[in-house]
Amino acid sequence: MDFGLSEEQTLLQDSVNRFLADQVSLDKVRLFTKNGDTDKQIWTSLCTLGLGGILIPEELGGTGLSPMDATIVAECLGYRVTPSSFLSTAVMAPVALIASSKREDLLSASAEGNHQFGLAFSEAIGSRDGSGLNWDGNVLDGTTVFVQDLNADTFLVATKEKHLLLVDAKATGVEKVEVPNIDQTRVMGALSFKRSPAELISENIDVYHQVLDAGRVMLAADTLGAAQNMLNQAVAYAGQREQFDRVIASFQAVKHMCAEMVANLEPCRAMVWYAGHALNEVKDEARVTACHTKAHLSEVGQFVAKTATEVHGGMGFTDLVGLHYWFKRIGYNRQMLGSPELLREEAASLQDM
């Protein structure tokens, strides 16, 4: 059986890649990491392509595409280390709201690019010392850390009990604390709540897992794109950098490093595509596939990031080349929504059931 992109999906991939090549240069990424003020500009531009509402039904202003289509877009965004709230605003929050049939007004606003969501899932995946949430059915108290997209308008919060809540960023008692993050293309921090109004979106654990699986697949796709870019940069650099009057690409050791990166990364593409396909089409396999895919991409991405940097030698650590943006993106994705170790343990539990 052949498994590949349809003509429409190839056109989607090409159009997103062309847009990002033109609009999201490395200089624009650098600007974001310095002052953080270009995220909404980039996001508004992405929404003009329909990416903000990629999973939102057409009757609500979205494009009504599939999780597989969103996976393709996530790979493109990772390739350009694009600062955006795609994971939270275009994927995880819409999946939660659509599955629970709640807040269609927010779905319409986000599809138009007028509303952004943030993610606060650390309490559901693994709470940390000094954090913890208490929801009494009406208001929320406590602190949650590792909140993604801290500048959002509304936060999708997951409790330890796997309940999904919506909290307005301007609600009473909500305080944001931005925390330095290894991946400066993402705005991360902590949220504290003091009797803050919270709206229950779902207490169904299946909805929680559906949202989480979608997020994990998108992070795997983002890592795939970032790793592919690092590999491409390493090959291009090896073909230009000369040592002992020869390009270093002619050295057997460098050839082996590049070949090993290709051999490890290329099979991952089919794995990521299948994981995106399974979210809607093979739901019985979606959870375990999402776990294995993100765990495997985390490990392969880390290997490619390390090896590509080594191919560049000392230049790989400079901001002139900028390789570190992709390196840090891959490192961030590895830990977000579950480390490889946690994911493999979860997958093993699922397969024992």
Given for the second form:
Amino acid sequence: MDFGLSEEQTLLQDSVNRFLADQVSLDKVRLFTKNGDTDKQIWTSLCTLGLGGILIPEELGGTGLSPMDATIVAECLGYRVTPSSFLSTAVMAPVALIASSKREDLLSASAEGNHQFGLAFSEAIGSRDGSGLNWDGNVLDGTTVFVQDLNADTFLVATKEKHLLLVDAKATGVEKVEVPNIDQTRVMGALSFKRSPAELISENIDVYHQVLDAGRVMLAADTLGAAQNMLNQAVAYAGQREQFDRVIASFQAVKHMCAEMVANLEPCRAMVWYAGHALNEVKDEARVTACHTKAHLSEVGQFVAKTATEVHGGMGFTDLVGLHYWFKRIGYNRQMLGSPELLREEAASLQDM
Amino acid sequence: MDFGLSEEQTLLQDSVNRFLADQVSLDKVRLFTKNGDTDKQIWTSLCTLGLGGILIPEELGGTGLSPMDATIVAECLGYRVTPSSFLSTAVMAPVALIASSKREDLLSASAEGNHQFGLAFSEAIGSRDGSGLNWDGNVLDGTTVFVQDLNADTFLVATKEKHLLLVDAKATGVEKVEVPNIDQTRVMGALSFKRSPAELISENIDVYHQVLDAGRVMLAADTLGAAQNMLNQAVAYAGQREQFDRVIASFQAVKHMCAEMVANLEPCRAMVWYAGHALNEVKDEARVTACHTKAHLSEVGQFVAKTATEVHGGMGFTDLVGLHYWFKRIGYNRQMLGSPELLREEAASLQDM
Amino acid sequence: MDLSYSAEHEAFRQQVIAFLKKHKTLAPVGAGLRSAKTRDWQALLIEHGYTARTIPREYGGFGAKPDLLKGRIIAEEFARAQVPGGLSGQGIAMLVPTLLELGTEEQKQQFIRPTLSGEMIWCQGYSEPGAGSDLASLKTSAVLEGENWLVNGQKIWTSTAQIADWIFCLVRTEPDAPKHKGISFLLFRMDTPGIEVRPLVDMTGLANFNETFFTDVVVPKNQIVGFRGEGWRVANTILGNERDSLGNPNATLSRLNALIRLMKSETVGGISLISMPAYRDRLMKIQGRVMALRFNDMRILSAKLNRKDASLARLIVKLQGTELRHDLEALAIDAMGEAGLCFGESDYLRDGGSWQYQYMYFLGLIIGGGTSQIQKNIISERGLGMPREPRVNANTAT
Amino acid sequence: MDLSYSAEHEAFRQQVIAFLKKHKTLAPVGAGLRSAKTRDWQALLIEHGYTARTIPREYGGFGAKPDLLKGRIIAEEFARAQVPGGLSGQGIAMLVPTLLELGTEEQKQQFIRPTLSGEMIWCQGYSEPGAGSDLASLKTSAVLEGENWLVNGQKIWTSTAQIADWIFCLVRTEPDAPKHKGISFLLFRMDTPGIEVRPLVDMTGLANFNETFFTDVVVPKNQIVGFRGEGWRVANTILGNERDSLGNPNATLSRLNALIRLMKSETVGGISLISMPAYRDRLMKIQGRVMALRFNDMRILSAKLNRKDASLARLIVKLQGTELRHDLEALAIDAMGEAGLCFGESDYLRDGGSWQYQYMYFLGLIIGGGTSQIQKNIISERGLGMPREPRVNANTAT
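Next, give the form predicted in complex with the partner chain, keeping in mind that what was shown is the form predicted on its own.
Now the full complex is given, and it begins with the chain already shown.
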């Protein structure tokens, strides 16, 4: 019995953290938000650590670790607001392809860092005015929006019927339009298809949910990391900033804001661990847990993002300190793959409520 | 243009406050909660001030004041957690009888303090398992629960169809059972009827809503008064209680709790005034405003009730200080005639949302 | 993450289950603390190691070596079978561990065995009307006169004082020392002349607590734990233990399940409460918070087992757990609407009125055992390393 | 409660409506602050008394006697017609009232007319990187050398600094005096040598503010308002006015209406956002809060008119109004879900991205103009008469 990280997992966490501290400075994040290039560089480096193929079996060139291990990595990435295709390329697409035993070639390429996936799940989660896909068993037509990682080589597309398809970004009739979003560390966009060839990966709704659960838990873990960093920054800033001849950390109001942040955030750590573990190991709880974990982390993350900014006073509002990168990352995670109200409604219906 | 209390209204407020400060001590409230007797005494005194007939025309022996005046009185009554039949006898029943030009005899008797009404509105608001009324145009059968002012002489009953009936407490087949409730300043119960004669007061749904709106605004005003008193007690206690060699009012955490209470509560004052005014004077806004005012006051009241208790520390939890009378009064007002979620849903549907 | 139990622990669980199956009819449901049934059950549990498990045999315990998981298994299985576990008053929960750590051999011999057996019931004399959050400012005095202490003063929040045989009590013995250094930890009989206990009715309408008054109460000199002036340290040896038990997420989970049952069965206007979306959303929010605290609790247990640090996780339990519980009870009341107001016997009362009762009781717990404000001070200082409130002179504070 | 307007006021309203009908095409929608169109419109408004209404004619105003209701009517009708009202920069809102109260006759003559006309644009130099909540600890110094002040230091949050002609600025002139007593209020030209303005990009991505640096900036001795060392009092004469404008409930009401439109028109999975109960409940909660603050605002106006006390009602507006607005914008984003993330031009952007923008901007306002923590100090001290935080020596605070 050991609820928490194993020794290996602690080592993994430490090494990813060290790597990111070294390689993904805020300056690098800023650079990425100006021109997306550094992203590929970061991704290549992550892949040399084996993170691109974290869920891909060793025989296909991956590291064959568990979803819980991936959760740990996602938390580290969130902590450093790392621009990366981890969610799409290292988690959701591999879960889909492994579960349906498809396209080992792409898995191998992904593990090596030579191939990136993007995600188009909005049609399955909630279709928008002006969007809609039609797949005739062969080719795909229509438009889907809020696609994550628009610069991918291949897109994993979920239809309204919750079928999963693969579409090559360079296939006939595929058009991409970037849709600027609030979180500049992520590239979001719209995809249109005109008789574009698409490969069916799965018609099994369980596979769809397995992929979605994994994605949701990773977003929750990303928020955990990002919120933890904001809290740490707030405590550190309060310990240095002086007003009224005292560090502001000695004011009860500031102390209590920080106490409320940690009191809300600390239990989230165990929740994210369990949700990551449950993905493969406690399958009958995985879906409800994933819904609740992402919803709860979204709420706590929003509270921490706002409160940590307030502790920083005016400085928290500036680009100088750059706190807003975390603020916006948490905001993005909140909406992507299901916002809190939708997730709670889903959790209720899964429990026949 | 004058948004607020007129000079006469300020005088009314002052005189009711003075009267209650003098006549309705916490000791008297305690006594009432042990044996309901003092209630009649309080009611008789309130009637000598003309409050029993506040809405009843002067020619019927009342004082013929406005619903907004009644709101002011309700706030004063809440401030002193006064046990009284004001809501039923002075507000809701008169609104019903005046709007439908019925039973002037009862109005006269009420104005004189010789007759009290009770309210049975639960069937119209939301019927419970095991309850249900059947009125055949002549006699009434069935059971209704959560009747307010169970010791009344006559009950104003609202049916599922939102018809209003009058039933004499002593009529054939009427049975009363007290249902103990959390707020000992109110007497709640269940009423059963067996072929009990009932008089139709109104089939007009507008009259039903007019009565209900008035009741809701009075409950909101009662909460305003009760919450204001809790806030005042908290500030006073914090100014006297010493811990760590300081009055606790000098701790930032305590100051901020009090600041949050007043920041939430103070705008409620204007809201209650307007809601009271709108009842007769801005009819197209009256219903939405009544729903929102009661819902909002319920939320703010709950926050103040909890926070003021916390400021008192352990003392707030004791019967010695008696803060719980206000806490429970606010809790009662929250549920009676529609809890916040139901009221908000009603406000939305009134606005075609 | 390894959620499995070892073979030894699985076997132990089976043993507990078998015990419960065989003996559960002996459990003292609703019996008084003084009843023979209660004491016999306690004796049976000690004999099998299901309570007082790690306390040495020589003092009346079972004498097993510490095994947190076995402790957890016992708690889980007793809860599942809905059978009351061992006695858990303040004597057992707080005094016994204190004596084991700091008592003299004579004190251990004298007090631990009868306390464990349920013969000797204790109450705690810490808080005073003027010393709540600032407990160290307590004023109840004990003056050494010859071979006895003479105790004068007043305590409050002394639960079970009206039935206790003994009290463990913080008193000021060195009035001239700095406030934390002048306190001593005394033990004395509650039937000593000069003690008056007055029930303290609280907002729930029950007297869950008491006020206790001391007038020239004579206490033999040797009935002190630790040295003179060390009482603050003695009391703090175990104060943390108390805090941990407030806001226990497993109790909250049972309560959540009760709430779900209620919301499924209760209807308004023919519609079940759970099918009203605004209530359902609130329910789901609470379920998410319960989940987070339950996993946090598993992490704490596991950290103890595996000697990892989970001090932050532990520090926030009382604050978060009591607020969550209060919110949970509030939802039940709101969802029931007017029916949620019922309190006291009637056909319309649900679950024995426990929703209103617990709603208030947990407001009491938010305040008691260190108010939320004090909790936040502790979390920010001990958990986040933020500076203490600067000390202010009494005469500069206005 | 009398919500009617007098015949005089009704007539005035008709006059405003007629004016708007006739002249609205002249309004400078989207025109720069320096454009002729803007200045002409300002001149027209002053001529009719629709801005600078109560400022004496001799200084370039309309010279009417104060009538709050007419002010309200003007604001209401301009808002209803969606026509921009008079100029409202910091010069007009803050400096002009200050000069009217405390300026010399020469200063009034020199500054008020060009400020009102829009020729002379001002920025405010109050906050510094090290002096935010504790504004009085500001360090920018001004040393008198002969006939001039020599100003050195740095200001932050100087909005419009990049286009301003002049600055009104708090500087420390008496370094040895207690901190509130050593400050003076200077006016100087922004093109004086030694001033550098650097745009300060904020979380919205825009440079809504600046940092402004002063190196040996020479300011003529007489460009001081009030006496040396009186600057704190001068600044506080009008600081309250600024706070009132943050969290204005009428602006929040327009925003609520926009939110309702959005939630009615936008769909997910074919269902309009407003028909999703959890969002609708949040919307209604916000509508209730908007209502309370709107009526509170009417009460404040009315209290001014009728010389009643509404100081508490006024004290809480900034705190409540900015939090409410932030929550309102947050709901729009949540209800839109993934579409709520859009920021920057695309087919999927709604309302020009204003939901995300205002969500962040109002977080800035929660902090700016006195953080929520400072607001709560003020409310508890001035509103509730609670004691000030005890003063702590710098060296005892750790």
